[in-house]
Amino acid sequence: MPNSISIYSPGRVNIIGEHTDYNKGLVLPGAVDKSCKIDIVLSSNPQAFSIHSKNLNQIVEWNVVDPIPETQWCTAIFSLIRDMTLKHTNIKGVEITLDSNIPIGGGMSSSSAILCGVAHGLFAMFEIFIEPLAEVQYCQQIEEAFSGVRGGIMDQLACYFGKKDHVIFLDCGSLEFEYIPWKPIGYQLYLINTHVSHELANSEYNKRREECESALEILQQHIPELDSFSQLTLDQLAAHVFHLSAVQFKRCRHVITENQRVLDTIKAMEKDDFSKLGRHLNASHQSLRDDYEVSCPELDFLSDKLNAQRGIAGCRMMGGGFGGCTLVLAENASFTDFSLVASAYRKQFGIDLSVYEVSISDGLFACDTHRNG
């Protein structure tokens, strides 16, 4: 068993397929070129664990016989460690150092990257073999239990299985996936952080899931073979419209059309038609705004201002909604910068935007892992 190990765990971006993962739908994520370096060193005390965040310049210590410290940035990590030590008694005390260049709150799932990296590092260090997909599912379950948000598996799977210059075409129902080449020659991806997070984000996220689940149960009474919205067409939905509330109908319509937009986006990528891909991003935002109702004034303002800019192929809100980030695809030849949009946003909301250029990179399994001892 090594005395120390280092793990590089990346953030992720989702090209398209929003709020479809927990509906057993289609998504198109990829790992990004920003990651958290996680150094794990064996402690002299088998019951003692510590986490040092270089970004926050803080160290928090914890003994397994004590309650978990109620410190926001490290509580989820200690909760993960406690669960792992209960399941695997050979895991002993370690000192963990985190050094991340994933923007916190930047829409790249920094929390998933850290939890996945710590879990994978401990499994590797203490030589506990877990099937790769089972490890991904375990991390997803831990994060859901801690956060209380009933999310899907997309974030964790993209973190683990990401591949440089490829996005992951994932069926969240079967968990089957394939790599699709990502070669946007002449185009660049950006994430723009609105720096707002409205309080209803988590509660409304869970509410959307409940609305979809109840709608599916109603539809299954009339279409017994129906397992998910991926098997449902718009014509079938229209035929059963009177069995659903107006809200349920809109939620279903978003999931069905968003699944189709994932397929259409892949076709556009295969033809190197990134102008059309941009239009799919715009259509996704409109559906998330109007049918799924998870946007907010700040995200809609950005969408309108960006699409009025020369050289913007398309954009959409990304993530749970009610704040967070906008994903932007820009054409290098004609796009200049975001200064006009940033100025208008500051004037409207009194908030400065953060802009991140991102590239599709390798996931946790492909990143370097260093062992010592």
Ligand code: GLA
Given for the second form:
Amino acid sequence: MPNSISIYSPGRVNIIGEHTDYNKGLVLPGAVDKSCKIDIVLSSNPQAFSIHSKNLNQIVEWNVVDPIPETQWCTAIFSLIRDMTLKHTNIKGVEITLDSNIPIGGGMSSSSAILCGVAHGLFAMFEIFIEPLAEVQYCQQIEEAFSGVRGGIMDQLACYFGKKDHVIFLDCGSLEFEYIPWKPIGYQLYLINTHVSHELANSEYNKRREECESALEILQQHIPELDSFSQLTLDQLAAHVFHLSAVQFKRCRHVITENQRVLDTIKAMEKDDFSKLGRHLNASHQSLRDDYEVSCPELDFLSDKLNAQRGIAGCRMMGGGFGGCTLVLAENASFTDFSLVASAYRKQFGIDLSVYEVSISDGLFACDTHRNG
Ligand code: GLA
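What would the structure be for the form predicted in complex with the ligand, rather than the form predicted on its own?
The next block holds the full complex; its first chain is the one shown before.
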């Protein structure tokens, strides 16, 4: 058994396919070139666990017989460890050091990266073999239980299975996926952090999920063979408009059109047509804003200002919404910088934007495994 292990666990972006994962729909995420390095070393006391955050310059210790410390940044990690130690009694005390360059609250799922990395590291260190997809599902369940947000599987799956210069075309119904080359020659992806996170984000997220679930149940009464929105056309939806509330109808329309946009985006990628891909990003934003209603004034302002700028192929809000990040595809030849947009945003909201250049990278991997003797 190794007595130490290091894991690199990346954040993720999602090119397109938003709020489709928990609707058994299509998504197109990838891991990014920003990750958390997680060093795990066997501790001398089998009951003692500690987490050291280099970014926060803090160490929190916990003995398995005690309640989990309620220090905000590490409670989820200790909850994961407690669950793992209850299920796998051969897991013993470790000292964990986290060193991350994934911007916190930057919309790249930094928390999924840490939880997936710690889980993977402990499974590897204590030689517990779990099928990779089962490991992904386990991490997703833990995150859902801890956060109370009934999230989908996209973030954790992208963190595990990411591949450099490829995006993951994932069918969240079957969990089958394939890699599609991501070579946007002449274009660059950016993430812009709005630095707002509206309080209703978690409750509204769960509400959207419930609205979709209840709409699907109603539709299934009329179309018994219907398993998910992926099998539904806009014409079929229109035929059942009177069975749904106006809100349910809009939520369904978003999911159906967003699934189609994922397919259209892949077609555009195959033809290296990144200006068309940009238009799909804009259409996705509009649908998330108008039909799914998960945008906010800051994200909409950004999207309008960005699209008025030369060299922007397209942009859209990314992730759960109500704040967080905007994904931007810019054309290198004509794009200059974000300074105009940043100053307009500062003038409107009094907030400084953060801009991150991102490229698509490998998913999590282990290195530096040391064995005794
Ligand atoms: C959050 C969730 C994901 C996904 C997105 C919306 O990031 O964690 O599972 O549902 O929102 O697409």
